[in-house]
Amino acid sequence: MAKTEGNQTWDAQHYDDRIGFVSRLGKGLIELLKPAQGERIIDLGCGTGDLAQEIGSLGATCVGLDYSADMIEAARRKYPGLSFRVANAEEFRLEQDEKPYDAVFSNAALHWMLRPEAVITSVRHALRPGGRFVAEFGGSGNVRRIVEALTTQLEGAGVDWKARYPWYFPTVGEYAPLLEKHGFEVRYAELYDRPTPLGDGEDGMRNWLQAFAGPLLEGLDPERKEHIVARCVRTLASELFRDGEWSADYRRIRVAAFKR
């Protein structure tokens, strides 16, 4: 396990095993990516490599870069034909006599970012002119009903969470303008609501708050922290848990900007 941007702590066996919807999401954002033959594509925020090793199956050559060294070292194992490095993405540069890139892909990571204008620059350094940055994250309200709840509980806890709070969450008119500012041509941001099943029946919330509320709940002991947990998820299962299984409420960005 490794510390990542946003404070945040990832279990790569975790997020395979039981947050395997990121992934199998983040296919169709590969649709707008266009990757092809012959490119050389970053996956910025690869987790265990999934999306990575889907784009180089498309015939482009797909370097994967992550904070986290447990996901790195997962996505290795899974893929060794693939390079995969760790990196914060608020300060990468390419490596000495690194080529610049055709495209920046990022799927779910930029919202644990919280320099966001850090990240753009980066990307635009890695790309040649006229490369392409095609990112999904999570926007403006994204999992609203989840923070509300959480946040609640740790209020009534005493715990000051507005210091620790992990996400960036911004609206298209927030962010498309950043990109503009560092070079960046945008054409195509959208702002949708994608309500995400979370699988695994009853224990749904409490898998997504295990893989990513960690910030919030970290340095608390044990049995506060279960307490937080289970009234969290008492509070959502009016609203969030339908015929046995679990929802989130999630509202993403999708954009497409070319650099200059």
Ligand code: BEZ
The other form holds:
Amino acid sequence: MAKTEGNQTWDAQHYDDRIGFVSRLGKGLIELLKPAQGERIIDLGCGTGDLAQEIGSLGATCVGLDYSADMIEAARRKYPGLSFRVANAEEFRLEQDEKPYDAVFSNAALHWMLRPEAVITSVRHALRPGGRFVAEFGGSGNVRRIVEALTTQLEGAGVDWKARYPWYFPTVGEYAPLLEKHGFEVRYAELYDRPTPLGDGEDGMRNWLQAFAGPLLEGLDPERKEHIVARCVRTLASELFRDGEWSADYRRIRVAAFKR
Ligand code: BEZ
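Cool, the form predicted on its own is there; where's the form predicted together with ligand BEZ?
In what comes next, the whole complex appears, and the chain from above leads the way.
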């Protein structure tokens, strides 16, 4: 286990066993990246390395970066032929003799980083002129029903959830200007609904909350936590549980921007 942005704790085994959909659904983003033979590409927030491996299988050299040492350790075990590094996306810089990259790719990671301009600055430093940044993450309105259920329960329990809110879900109108401000030309940007089946039958929402809502529930005694989770699951069932399966109300922002 290790900590990442926003005090979220990541468990690589849980990530692979229970929320493998994160990587599976990220494959569409590789079509937008279009990795070419011989290109050098960073996968920022690579988790346990599945998409870095996929990018590498298309002929590029992909280096995976993640803030969680646990994820990087698991990625190295799964894909010993690839290169993985622990790095904080808000601060990382290339090593002294490291050549700038052709592309930075990121799937389902940037919404955990609350300093988007610091991330964009890191990405810019890592790219050659003309290099591209292709990313998808939670956009404005992402998991709105889940957030409402959680924050309502937390408020009822007297927890100051605003102080521990861990996510950044921007609109296209908020994010594209940040890219432009930091020297990128935005050639593609989209916000779209992507309802996401959670798997695990009736445990799906409980598992999702366990995997992802850590920062909002951290420090609460187990009984209080269980009470909040149980009430969230009950409240959300009428909207997000159908025919024995949970679906989360994901909305994604997807961008492709080129370094000027
Ligand atoms: C997401 O992938 O959109 C997401 C995952 C965990 C928490 C919030 C959002």
